[in-house]
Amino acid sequence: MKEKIIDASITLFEQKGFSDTSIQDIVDALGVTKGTFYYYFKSKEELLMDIHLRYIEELLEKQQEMMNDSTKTTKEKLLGIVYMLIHNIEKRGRQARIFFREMRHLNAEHLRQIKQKRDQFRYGVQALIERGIENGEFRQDLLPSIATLTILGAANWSYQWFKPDGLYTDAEVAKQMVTIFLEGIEK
């Protein structure tokens, strides 16, 4: 039943916004009732949060992942980490919207959670942009934080934008954007 309110819960937030669905209308949705709600969440805060730390864990589990792999060259890592952010559009879109588009909603400690797991991601990126730069793989006058904000800037607002059943596909997309990133910061 968890999952089933949060899945709900996501396609309200998506459809009417955080703040235009009440409990009522997630609890309507299932045909169940507020107790029911109250059973897994305190408030539309904590389910939000459950939202948020669910979509951000799972990104920073798989930037890991990448990031350990050894037989990839810095480079193929940078574009698995833009294709796993266009990909993930593609798989879970209405999470990425909700993540980027009500994250003002959450509480301050639960704001400060998110930040710090969102940093932690980044920080991923610019160490793998600062490997490159050590490596020779990116030309040596790059400013690492920059540059990874750029390529996070790009990537992740293209839940905006991107259409997993548009013109181009996710590895396409991914492979284009990174083609761009590279030719500003290959040798």
The other form holds:
Number of protein chains: 2
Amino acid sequence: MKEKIIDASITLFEQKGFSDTSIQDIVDALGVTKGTFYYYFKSKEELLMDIHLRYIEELLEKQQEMMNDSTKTTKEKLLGIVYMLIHNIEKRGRQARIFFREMRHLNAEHLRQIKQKRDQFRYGVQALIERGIENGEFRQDLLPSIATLTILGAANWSYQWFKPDGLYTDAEVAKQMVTIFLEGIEK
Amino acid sequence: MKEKIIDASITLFEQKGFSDTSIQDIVDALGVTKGTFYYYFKSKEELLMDIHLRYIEELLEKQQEMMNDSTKTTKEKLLGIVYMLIHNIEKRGRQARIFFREMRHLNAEHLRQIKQKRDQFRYGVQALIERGIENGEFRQDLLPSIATLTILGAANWSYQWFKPDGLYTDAEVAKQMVTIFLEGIEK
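Switching conditions: you have the form predicted alone, so give me the form predicted together with a further copy of the same chain.
Entire complex below, previous chain first.
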């Protein structure tokens, strides 16, 4: 039932937004009572935190695996991370939209926790770029923090436009993005 | 008074979100009556549309000027557009955050109009990239639509992180981004 509550809430939060979705809306969608809801979650905010935590923790776990893969070069790891983000939007677009749109409805303590995990993900990418600068794969004049935010921004923004049934697959989009980041658009 | 209502609403929408801000909150912040509000706006949604329209129309106008400037190369125009977006977030960060976060609270007709104007801006950038491919400045294997969304995504995402009092100025951030887009991060 917990999974069903989360799933119904994701649908409603995406359609109506977090603020305009009531616990009544959620239980009505499932044909259960409010008591059932409160058995699993203390509040609507706690449910939102649950959605946020699952989203970011899965990404962090996969990022960690990728970073520790000693068979991959820095460039391959960068491609792997961008592909993971686009693929995630293909597979979990509803959760992604809630993650990006509704974060400010978390309470202060939860917001702090989620921001910390988002920072951790960002620093993972930045560490990769710094390693590439050090080992001579990447340009020496890069600003690692801005380069990281440029790459993550482009990949994250795809939650606004990437369509699983669109002209290009997630792999094609990731490949094109990483080609631009690595080689630039200039001839 | 109209400007004061818009300004107070932008502050409240940014802090509390559109859904959680009432017309009462807006008039309380200004010490006026609801009658004053309704003299200028039919509804809270109409006010939101006003904020959206001002934001996107100013960007479109400046983009048009830049595109028609025959003294600039394609690359310079691209830098100009990225700089304009970051500079706008420096100068009008509150409006930018509302523009990106609250669009789905527009009614269907208004949403259609704003999406059309956002598309127009995007096609402007895409036309620039297509011109660069044609005239040999840019790579022949680019996917113009994905390249456009990559560049606009990275620039737009800066509304989430760019701080006017941060380590780098808007001009430095724009220059670094455009260097990455044009030349890539590879050595």
